[in-house]
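Only one chain is included here, represented as structure tokens and corresponding to the form predicted alone.
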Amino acid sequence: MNKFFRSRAMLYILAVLLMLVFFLPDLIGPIPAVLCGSVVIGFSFYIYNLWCREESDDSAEPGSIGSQEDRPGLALKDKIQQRRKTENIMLLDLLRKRRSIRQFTDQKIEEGKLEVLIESVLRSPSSRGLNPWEFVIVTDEDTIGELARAKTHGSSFLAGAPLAIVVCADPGKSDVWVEDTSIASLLLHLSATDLGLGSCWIQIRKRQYDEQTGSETYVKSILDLDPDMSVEAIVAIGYSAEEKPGRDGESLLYDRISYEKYGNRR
């Protein structure tokens, strides 16, 4: 339809319609008419619109003239937009929603979701591809109620998570399964942003059950772990039962940032 009114023949019948304007008071009476004569120039502007919409589209196109390249203002307009788009696919998207969440809802977690979770742990990247690390996948309520104990302080918000994903390693595959083990619980943190959850990093490593037992054999003995693997961290993970905004940019250290050598601001 749109192609029809930008024809030519559409601009014949339209200057008809315009002459017929001026009779038509003599033809119907002045109140019809007006009304009529209204309807006429209205939809006489609408065609005029397309027509200018046309050439505008036109004009856009590469090497055309009045094209993006003769026109700085826009140009620029447009690249700003472009990197507004850009920014919004980022990973710097997520990191500016991502907060630790330690209320959760009773919704359980779908199978989908916590398939893309395990995927994107296995896709973690590991110092010389050793991959030293190990994954316990835990949704049992009693199971998280027990790991809920594993330190003295700082754990018991698990209790209400209905998922925990215990991060273990063997070091003996790896003399820097901390680092990798740290990476792998980042991507966790990452990727439940992503899919709409809440999630909290619980250290477990270096850590204390009581005064006798370390957080880590706690642990282990909870899960049946080999003697010697060890715990990094459980990540708690839920849909949150909290709403807590992303962090004010005004609040970024930047004064912590070094330039070609420590202690060079800008």
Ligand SMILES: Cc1cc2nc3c(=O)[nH]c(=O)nc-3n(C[C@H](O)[C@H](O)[C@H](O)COP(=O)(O)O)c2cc1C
Contents of the next structure:
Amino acid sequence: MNKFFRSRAMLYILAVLLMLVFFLPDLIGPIPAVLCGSVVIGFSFYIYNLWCREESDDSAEPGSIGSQEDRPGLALKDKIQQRRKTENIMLLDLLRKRRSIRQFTDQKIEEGKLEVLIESVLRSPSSRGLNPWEFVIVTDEDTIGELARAKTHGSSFLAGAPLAIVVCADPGKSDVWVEDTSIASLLLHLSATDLGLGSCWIQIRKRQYDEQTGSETYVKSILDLDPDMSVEAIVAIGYSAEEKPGRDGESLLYDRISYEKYGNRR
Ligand SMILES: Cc1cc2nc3c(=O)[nH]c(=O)nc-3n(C[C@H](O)[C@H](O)[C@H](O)COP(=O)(O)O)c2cc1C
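Switch from the form predicted alone to the form predicted in complex with the ligand and give that structure.
Full complex below, order starting with the chain above.
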């Protein structure tokens, strides 16, 4: 019913009714004309109100960007931008800020923030709820220094971080432990960003410490991990010492999005 009231046809009907109001005194006499006129004007206000509400809320599922498809001229990013004006998209705000941070100040991570990081990572989804992961929290400077040598490239900056969280798993518990630990690592990265901390993923699985030794073997020996455990990554965390703005919206690869069938772009 609301849909009809909001339709263009309703506007035409309303216009005709309003015009009729002028002729009502001649047609039905002054008193019934005043009564009918009041009803028509009141009804007009009601319709006007519905149209105003449509402008501001799009009458759609909360958060659904597709609900704006009645405005076909808009590109997806414009639709997201427009949706943002009316809704508080907290995760998107966070993602807009997120960057990999590799330089840290000396400031230690407060206990309360560490607790938030731990709770966040333990809330990670995992396949069949098997939770095959384990996390080793490392704050000892010397141990962090040793972990920073886990790879020939891409891990040395860890030496400057006050906190390293090593993300491991028992592959015997789940055949998709790589996915599970990757999600957990990402949640750590996002949660750190949310706490105003900088962080960066350091890949360990399938990387080399040197020509003979894999990074996983090296990290396992430093942390006394069980032999049947595997290491996915280390997340370096600390207060950022570098200014890194979020990625510009213009650089986003919208051409990687297809609709309904691969290759259908908007
Ligand atoms: C699976 C994965 C492995 C990564 N490994 C490393 C790494 O070993 N060392 C590093 O410095 N950054 C690493 N990164 C961070 C990426 O280099 C970084 O996300 C990418 O350059 C994009 O930069 P941004 O995160 O600031 O947008 C890794 C990221 C992912 C997702």
